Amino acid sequence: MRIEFAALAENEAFARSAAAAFVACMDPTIEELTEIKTGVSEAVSNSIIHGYKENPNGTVELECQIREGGKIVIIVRDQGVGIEDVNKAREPMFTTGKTEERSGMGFTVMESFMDRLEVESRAGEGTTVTMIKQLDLSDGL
């Protein structure tokens, strides 16, 4: 599944819902679904707020894949300002926003809810966040 949408704050909820609807066929637990939705929310919010500096003319791309064995791959991509120092940006509490408005925990939240997080970025070219989540496909027995 691949969708593109305007970099508007109200589209963050749309992205969460689209990702949740896509993975629903895998019958994830409520916890897994919440973790996926939260990861998507954080990545999309970062694109809108930091990547495009809340410029509604930007476009965010959301791609979701279901791979063998219940592996979910979620990619959030923008062509915004990019991240100069990805390692620094991944540190807890780091933010380029106003500290009274931003917690600087976006990447930390994504890392805690996903099994793997990859961030590729170039200043002036944009950012791609890839999140991988392994679903528990056991039938509860």
Second form
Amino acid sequence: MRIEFAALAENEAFARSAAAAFVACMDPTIEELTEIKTGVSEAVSNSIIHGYKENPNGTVELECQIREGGKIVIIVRDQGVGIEDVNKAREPMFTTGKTEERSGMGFTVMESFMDRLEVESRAGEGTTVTMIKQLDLSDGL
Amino acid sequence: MRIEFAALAENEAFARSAAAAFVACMDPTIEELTEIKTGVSEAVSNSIIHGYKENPNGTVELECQIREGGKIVIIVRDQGVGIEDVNKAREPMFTTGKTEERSGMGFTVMESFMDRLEVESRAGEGTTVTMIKQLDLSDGL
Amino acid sequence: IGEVRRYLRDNNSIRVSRSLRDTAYKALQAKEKLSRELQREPNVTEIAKELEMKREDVVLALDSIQDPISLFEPVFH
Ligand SMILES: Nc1ncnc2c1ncn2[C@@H]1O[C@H](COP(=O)(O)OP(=O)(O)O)[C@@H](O)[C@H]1O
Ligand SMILES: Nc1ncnc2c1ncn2[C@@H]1O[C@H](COP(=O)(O)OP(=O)(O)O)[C@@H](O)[C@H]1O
Ligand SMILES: [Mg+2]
Ligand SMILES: [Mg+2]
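Follow the form predicted on its own with the form predicted together with another copy of the chain, if you could.
First the chain shown before, then all remaining chains and molecules of the complex.
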């Protein structure tokens, strides 16, 4: 599944819901669902706010795949300003936003809610965030 | 907003939820939302079942736009087998499916739940269904 | 179809935002109940069955309330 939407703040909620609707067929728990939605939210809001500075001409792409064994792959991609130093950006508390509004914890949250986080970015070209989460299928009926 | 997904039966529920999540920000009534979800369901299931015969290599596209004044535009597009005679296909009870399974009422349902229905199709090239619905924004309960 | 439409109109003129929130709270209550009964976290299909609702509607409803788990909890402990 692949979604494209404009870089508008209100589309963050939509992207989160769409991801939840997509993985629902895998019977996640509410907690797993919330973790996935939170990760999507953080990545998408970064693309909207940092990548495009909320310019609605920017297009954010969300891709979700369900792999064998309950592995969920989520990719959030923008063609925005990009990140100069990805390692620094991933550090807890690091933010280029106004500190009252931004916590600098977005990447840390994604990292802790997902099993794997990859960030690829080039200044001026955009950012691709890949998150992988393994659902616990053991409690299947 | 634009979504692409594989022509798998389980993606019908996903498409319906994604459309619902997208228009939820307009706070429609439950009735309006149910009508929209039903219209999306019928159009998407037609693309999956008739357009692609459930071949998951086929890609279905769902586009939703919110226009000024609460007008919702929904476009469902496939590159499947297409429809020879659109007027005939739109007639109530007409179906090329097995009559026990298919009611032939899909287009009739879309027509009655939406304010406008346009069907463009060419045999061998695919089908585009456009549905327009005006939400009632009058009472802000 | 006229009948279906009338049915929808009679029963569903409330706004989605309120209805979704009601469903979401019911889902959280069902989650608590099932957790106790099953001694593990129920999945959304089990919750939907308990409420006699569609799974997709439960999932959609959960979007309407604050995230049921605290954001920073797993980060700081
Ligand atoms: N998609 C993106 N495009 C450009 N810059 C980004 C993007 N995502 C993250 N960043 C940069 O990484 C920093 C850290 O991101 P994050 O951990 O989510 O914290 P916050 O969003 O609160 O600033 C951001 O302040 C921003 O400088
Ligand atoms: N996307 C599509 N691609 C190919 N054929 C279609 C498509 N949508 C509808 N049709 C044709 O139109 C007919 C009527 O559709 P519909 O009213 O939904 O009834 P049903 O799906 O129950 O057959 C179908 O049986 C099929 O032949
Ligand atoms: Mg952030
Ligand atoms: Mg049909």
